[in-house]
Ligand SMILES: Cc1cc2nc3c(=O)[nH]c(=O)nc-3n(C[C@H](O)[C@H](O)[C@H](O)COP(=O)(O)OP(=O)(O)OC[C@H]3O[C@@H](n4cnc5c(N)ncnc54)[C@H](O)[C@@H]3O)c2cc1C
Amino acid sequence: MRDDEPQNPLRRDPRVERDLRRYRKEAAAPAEAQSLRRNPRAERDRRRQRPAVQLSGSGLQARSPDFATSSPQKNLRKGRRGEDPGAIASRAPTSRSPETEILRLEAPSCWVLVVPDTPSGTLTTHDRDAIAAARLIADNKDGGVIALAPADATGYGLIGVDRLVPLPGTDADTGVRLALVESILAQCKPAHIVLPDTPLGGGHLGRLIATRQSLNIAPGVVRISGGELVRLSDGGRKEQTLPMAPVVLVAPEVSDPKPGPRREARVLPVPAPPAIEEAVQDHGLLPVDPYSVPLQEADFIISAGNGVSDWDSFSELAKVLNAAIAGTRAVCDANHLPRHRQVGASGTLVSPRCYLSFGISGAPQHLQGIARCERVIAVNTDLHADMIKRADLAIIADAQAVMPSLLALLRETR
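Could you put down the structure of only this chain, in the form predicted on its own?
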């Protein structure tokens, strides 16, 4: 550039000019105008000082603004602060006496009779599933539920029972139950009878009732959908839909107990006729060799892995639990168990209701073999083992310490 050429002036920054104009405008504005600017904190304080309304015994009553200012309310459900306490109080449920909370059913459209097994006078999970299924069938027809069960087991009203026929004693045999069911059929005429499908309990009793009363029966029901029943067929690979039958034998977990209004569970006096003598007497289960039960048919399997060294406790635990014995490929390769006891992709694919494993890390081939198990309990020292991730219940401990403790606890309770 030559010396005689004029130099370019400095560039003007528009942001600097904008801030400068704003500063001059605020300086020229009067103080009153500046005080009218919006203050969010002041607005929030004014909202808190509005008179609140609360519910009193005689109606609506105004509360002083000092209370609202000193203790601001917070709506935890919606996350808004400063909400009117009266609005919160109006949404709060009013207290009711326990008598008004009980649903009393006087004239239902029909009755549904449920007969749980109640071994030793207590309700099992299968019994509760049967009661929930009976409640579902009754609700679809605006009916009520009658339970034939021991009166000592309390809480029937909380699980949906409207009437209770007490069993004489906690260990009533099949003949006594059958006689009481026939008395209930003559007196109340229930439209359906629901029982747990157990071989020596409800399954046997339900077939006796269906035979003596010439009623249709639906065994092995796994789902209740409206007015239809669904059961498994073809070895559990297909579903078969049946119409609602008078006698329904339900499988475990057919219906989950749902929270509902508390029922009355009123004791219904039913005269018991003379007990029916059965030609076949039930003397309980015979002891079964854990090594003789086929793994494909086992309902309860206890399995061992490399982490098991106390084989005496393992075998004794299987006998006490009446469980079939199984193991991993490594255990069978070490000749601790025969080859037909191996579970996995190269062994046997099992589908028991409960699979109890000790010292199994969880190889992919073994996890394929237990893919269809309903409940898996794993005992392992490694918290991050794949078997622990697969398990529904995990115990992080040594198998050699857990097995003797479990044996001692079982012997005390039995």
Given for the second form:
Amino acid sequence: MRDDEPQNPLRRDPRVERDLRRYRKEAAAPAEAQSLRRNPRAERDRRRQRPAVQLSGSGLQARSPDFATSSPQKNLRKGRRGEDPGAIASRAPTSRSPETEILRLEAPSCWVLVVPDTPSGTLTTHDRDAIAAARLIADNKDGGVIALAPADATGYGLIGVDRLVPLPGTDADTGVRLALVESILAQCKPAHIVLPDTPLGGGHLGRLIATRQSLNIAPGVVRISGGELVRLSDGGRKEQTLPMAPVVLVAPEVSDPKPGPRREARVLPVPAPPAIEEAVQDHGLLPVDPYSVPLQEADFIISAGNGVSDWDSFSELAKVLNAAIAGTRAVCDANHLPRHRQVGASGTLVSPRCYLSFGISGAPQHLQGIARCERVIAVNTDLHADMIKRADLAIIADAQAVMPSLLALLRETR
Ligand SMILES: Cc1cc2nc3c(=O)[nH]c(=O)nc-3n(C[C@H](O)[C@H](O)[C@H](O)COP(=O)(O)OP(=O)(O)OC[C@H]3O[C@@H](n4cnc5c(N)ncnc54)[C@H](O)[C@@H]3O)c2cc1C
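Alternative state: the form predicted in complex with the named molecule, after the form predicted on its own:
The next block holds the full complex; its first chain is the one shown before.
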């Protein structure tokens, strides 16, 4: 930027810069292409769900056949074995009987342990980013990846995991995970531990591990390049390079999962020790005041725009869903909600797992604020609203009719 150019504070934040570039590019694309790419995050998820194998004349082969030959990993040997249900389901029906090539890693130079959050037993996109980051760190050192995963987990081999340590139950709490991680540390001595930097999940667990084991920690890592870590400082305006750390807490999108050969994901017999009692007890999710949960940390947000007029039903719905309340600039300007609940370029950038919106048009400034939401549900009377294009699930109806119906349904089922 030239010295004489006016400085726009929004444009100095690299995340806002990137979102602006993305929206300009989308606006310039032809309408048909836009409708195909209307939700880049969902598109990326769909790409990621595709297995890293494809059908060839001789059978299922790794998408990057160079990997085995170009890699100096002498201890990697290719093998074949039965497929897991994920791989079988992903394959098109064929009369051929293709076999799956699996990279089996016997004695890597080091291990990288990854601990995804897996809420309710499923991988979030942030979890997948953490696994991709662990894979990247391991590949730089000819190492292998161990993942802590729910006991019934499948398909981890397709996303780069060499060994699995099963968790007891799907929603194992921090004390159980901590005890298992310490067992793995004693048994396999991983060189690095990678976790998603989530406030109540990996971010909390990673800090506990670092404190108890006296290990260096690198939080908020946004990029891994070579053997170094990059994180943002100065409120996200500057990049800071750090040496590789034993505990690495990664931000969303730290690393895009790259197609690679399918890995073994062999189960490691690590005995499950008794849970470690934390000084701070986890009592699970407690009902909270929907107006006081900080929007940056909210996991579930219910948001209102100009199309909402029944504010009683809106507040009631937030309470029943245990969701944080937010809104557009238009509703904050009209004093329906306090200013600190505004989402968008001049409000808060949010990243919940679910963003449920009522009567929001989807102005670019608002869409910038929800670029990192995992799932967006939009209720709007206008089929052509930009918010509907952005949504993963759209309901074309009057918000004043949907809110009480949803409330009645929730009360009936809970
Ligand atoms: C510099 C600048 C910064 C800005 N920053 C932000 C920001 O941070 N955040 C932000 O949100 N905005 C911001 N704005 C404002 C933004 O441009 C839009 O004006 C604003 O987001 C529109 O809010 P809205 O969608 O609630 O209202 P509207 O644009 O009025 O949209 C209302 C929507 O509700 C639908 N609707 C109407 N009735 C119903 C019904 N009964 N049921 C269901 N749907 C219904 C309509 O179809 C429409 O899509 C900014 C603007 C500027 C210039």
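Under this definition, the rigid core comprises the largest set of C-alpha atoms superposing within 1.5 Å between the forms. Residue numbers count along the first chain shown, from 1. Being a predicted model, the structure only gives us computed values, none of them experimental.
Exercise. By the 2 angstroms cut-off, has the C-alpha of Val114 moved between these two forms once the rigid core is superposed?
Worked result: No, Val114 moves less than 2 Å.
Exercise. Core-aligned, is the CA shift for Gly227 between these two forms 2 angstroms or more?
Worked result: No, the C-alpha moves less than 2 Å.
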